[in-house]
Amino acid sequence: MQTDLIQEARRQAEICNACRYCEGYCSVFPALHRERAFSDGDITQLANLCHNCRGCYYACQYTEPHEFALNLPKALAEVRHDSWKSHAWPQGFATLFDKSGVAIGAGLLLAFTFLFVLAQALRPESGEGFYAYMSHGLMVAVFAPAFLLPLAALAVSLRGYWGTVGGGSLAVSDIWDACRSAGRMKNLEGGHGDGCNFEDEDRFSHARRHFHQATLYGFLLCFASTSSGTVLHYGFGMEAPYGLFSLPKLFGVPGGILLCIGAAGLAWLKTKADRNLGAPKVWGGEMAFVLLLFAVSATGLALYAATGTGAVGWLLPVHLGTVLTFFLLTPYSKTAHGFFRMAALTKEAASKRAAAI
């Protein structure tokens, strides 16, 4: 990891610990008060316990001009991204990401979806709704290792960042703290519950961590839309399409909605917010991830509105190559930085249990 990113992000969390005027505002702060130094790992832990909520910029006594210049959001938020791209594995491909992700990502959903066009003139002989333009078997040999290839590659990831925060031994209820914590987008709630500061220094709301919301709850409900389908498909016999009572549409259909308002509200809220409070460089970047979430979440809703018109032959390719682009991008993109919160919030969870006993 880039040591003067870890400095001055140490430097910073010294004097918010010499003060604690933010003590009750997020987890990151208590995580703060229990050290009286702090190694490299246990800022990266911090860094990636932070939501960038922004409200201890706003309540900062010790910002520019102030000789300290705290933007404790920002040093985070810094090395935050650089602790993704630190551990992801293989290096290669992360630092190839860092540089050219946007290029990458539209270059790959060009590709991806100029392929699947051409794939259609190997669709089946029969076959129902969209395996009457691309056969099962197909869409299997493509997307399984899509999707398993690149869990693969977090897992190495969450492994060496484990390794570098001291991550022990867990309890189930680590676990499950910081599932409850994440349900909740606890962090978002603010150090009073009345929201964070992070689109206006002034102005308290919960429209980040409500967008946030739906953003994982459209995603987990469109995972369970799949893994109902694949269940049915390879448990039971019954192949798509599938009604819209069955559950694969009743997971999908609202999951789908979820996320598109999700990703959008994300993404308004992005050109609102200071981009000096994250990490600037990367901003790019992390636009062009929630609108490629929108766009994995708006052509799935389109497909199934489309379904039985000539439309379906031009969306299908769209939807399945903004999804393999989303597969494939996991490792490198912000969305690791959902396992990686995950992560540091179970660390989280672990440390106040053993300071506890």
Given for the second form:
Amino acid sequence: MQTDLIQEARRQAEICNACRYCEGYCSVFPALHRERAFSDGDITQLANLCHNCRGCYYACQYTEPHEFALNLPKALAEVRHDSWKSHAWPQGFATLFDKSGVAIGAGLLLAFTFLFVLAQALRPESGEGFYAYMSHGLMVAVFAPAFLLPLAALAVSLRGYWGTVGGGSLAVSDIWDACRSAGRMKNLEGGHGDGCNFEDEDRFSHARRHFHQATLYGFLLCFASTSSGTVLHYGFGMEAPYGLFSLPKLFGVPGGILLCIGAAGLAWLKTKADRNLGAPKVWGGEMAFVLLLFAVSATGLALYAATGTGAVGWLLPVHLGTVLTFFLLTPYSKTAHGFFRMAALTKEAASKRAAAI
Amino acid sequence: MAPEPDIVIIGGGNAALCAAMTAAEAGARVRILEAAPKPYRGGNSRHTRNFRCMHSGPLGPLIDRYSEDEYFEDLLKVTGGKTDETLARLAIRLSEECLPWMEAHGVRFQPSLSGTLSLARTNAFFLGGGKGLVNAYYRTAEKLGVEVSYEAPVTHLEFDENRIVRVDYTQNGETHHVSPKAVIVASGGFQADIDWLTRAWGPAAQNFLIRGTPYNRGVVLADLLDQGVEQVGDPTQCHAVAIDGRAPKYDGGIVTRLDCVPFSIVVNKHAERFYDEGEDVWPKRYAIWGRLVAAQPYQVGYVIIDAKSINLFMPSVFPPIKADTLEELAAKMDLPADKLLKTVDEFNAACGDTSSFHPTELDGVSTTNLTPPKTNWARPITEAPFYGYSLRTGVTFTYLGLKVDENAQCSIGNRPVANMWAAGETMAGSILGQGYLAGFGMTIGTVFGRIAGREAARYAN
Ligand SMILES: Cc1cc2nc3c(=O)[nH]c(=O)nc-3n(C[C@H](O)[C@H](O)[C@H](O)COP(=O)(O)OP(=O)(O)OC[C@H]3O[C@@H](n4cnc5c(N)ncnc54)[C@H](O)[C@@H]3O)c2cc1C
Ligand code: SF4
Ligand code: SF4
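Alternative state: the form predicted together with its partner chain, after the form predicted on its own:
Once more the chain from above appears, this time first in line as the rest of the complex follows.
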């Protein structure tokens, strides 16, 4: 990990520890105030707890031009980003984090071409809906490894993270705590429930929290849609296409719409917010990631709308191309943040529990 | 050009903002002239963390109750009786309705911060501290139509008999004039003008650090006093505490505070002790150490502690100086080593039974036959590594100010200034002659800011 980034975050954390004015905003400060000295692992953990709500920047009396030059959201964002990179597995792919925009662009192009050519070459004789264009067997052959391998890589990364931050044994309640916190986006509520600072300097709003919720729940619903499809297919021998009142559609359509709205909203907010309160160098890559999410959901909905028309022939590889890119880049793009965030929240729940004993 | 405002408010801190919102809500056209640029707006108010609030039952973040009489007693204790009872009781009584008013104007509270549990009943803490409060007020004020000019220091107020007829200020290197119907002065004390402090206190003041904003230079205060506006408060006095000697000259704020004195010995440049470090719990002795250090050569003190005490106090903003031996510590701190060893030896020899040591209570663990004695928490300095901090005098505010009545109105030559009111630090001397009670500064600013806003709007409408 980059020691200069950690050192800068540590310098700022020490000032915060003498100040404590921001204690009520989020989980970072109570965790910070439990320590007197900060190891590299402590700083990495604090960085992954931080949701970049920016409350502590706008409320800080020591931001530049003050000589203490506090900008905790930025310092933590840079460590956070660096920690994903240094825990990436295999390490050779870590640089993808810095080139997310390029990686996503190239990934899309390659995935689309690959799937298009594959679909053309192996066009099934028969089949309904999209299976008329690409057989179920082929889809599974491509997507099962594209889904499972990145997850395995991510699991290795997270194990490394757990070691770095000194995570110990866990209780079920810790995971439940973390899920509750993430489910509510508690750390974007601002402590007072007025939301966070993002798009309009020190004005508190729920915009980012709500768009993030839409993205998260939209994503989970889409995932549930695919999972329920798999269960129906294998468990009950019910094959796609599914009707509007089937589980895959009941999850997938609202999920796709939510994800669309959420991702578009986050992208829009991102254009309004001050880039210097995040990690400025990866702004472009993060934007590309949000747009990719938008593309996943928008093409998915378009594909559904196009059911029965010839557009399916090219929409299908486009949509599947976005999904494939998204899956493959999961351990090396902003998608990873969700997993690291859950790990950090779980670790924080465990530490809080230990401190309370 | 915007139309002339009805009311000009001088200053951009808590008192100014409370006055501005109140006057704007009463229908007046208000303009704030703030000397500081936007990132530094809000004066000393941006450094605060809480305000002291009377309450007859649980209120917002405050538990239990805190009665008018108890509050007033607390004030009398710290001011040694130098308190204007009418104004003080007015501030105390009105503080209770301030809390919901502050919330309605955007301030959010949080439970008492870790390390400050002793204030959980009496003081309501602002979420995000004073800058969070100031930001919320600026947002609310702007929504109410208050116009704000930054980097617009006021230089002069022109009188015609007992009325202000013109306000002069500079902006972008040019002098401007406005002639509002009414003026509210909320521009704080004069502590950032080191020359003035030096004239009042003596040459020692050159070495003082100013804990808050560099913009409170007392320009308006001096201008008004020169013209005969009634003054109050001892011009030679300021509130000063002992802070980390490495703090910046200005604006170091809360983080430069050091809480380690009770567990230490404190020596001067000659490595001699000069006062009982264990006289009382630190919050009660915080303020006297500013003066004690100011009286030492070069206005500096040195705190010496050992390994067993290093975790007993709130972490410091800068790490302590650390050494494996006292000689090495002396060298690092530029103290005479032989002298320091002797002082520590004498102190250690005077320590007795330390078994009843208790860091948060007056434990009576004291030295015997030592001058000055250490009357609590006296444990020998023996365990390496040894740690040191330098201490300097940090000035919080000055007491000299404008004399006001219950309506926050100023006077000149025994009659009221017809159209001028004052609020906050600049008139706090009307209430407190000496001493200070944590959180009372923001109470005075909020209560009298609202009164001044109301009265000025009534006059202007
Ligand atoms: C580090 C620190 C911590 C503190 N903590 C607390 C606390 O927790 N609770 C508490 O009650 N009190 C606290 N105080 C005291 C408190 O800050 C003051 O009592 C309070 O802020 C005074 O408010 P005010 O509006 O009168 O002055 P300020 O907030 O200082 O505002 C004065 C304003 O006037 C402006 N100004 C000055 N000269 C001119 C000019 N010529 N023209 C135009 N504008 C001018 C300044 O830029 C500033 O905006 C603290 C003080 C310090 C230094
Ligand atoms: S961000 Fe600034 S105001 Fe907040 S705790 Fe840190 S130093 Fe204090
Ligand atoms: S940016 Fe928000 S979440 Fe991050 S440390 Fe600051 S207040 Fe906490």
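Positions refer to the first chain, counted from 1. Here the rigid core means the biggest group of C-alpha atoms that line up within 1.5 Å when the two forms are laid on top of each other. For clarity, every value in this text was computed on a predicted model and none was experimentally measured.
- Once both forms are fitted on their core, the CA shift for Met287 between the two forms remains under 2 Å.
- Superposed on the core, the two forms barely differ at Met139: its CA moves less than 2 Å between the two forms.
- Here Leu115 counts as shifted, since its C-alpha moves by at least 2 Å between the two forms after the core is aligned.
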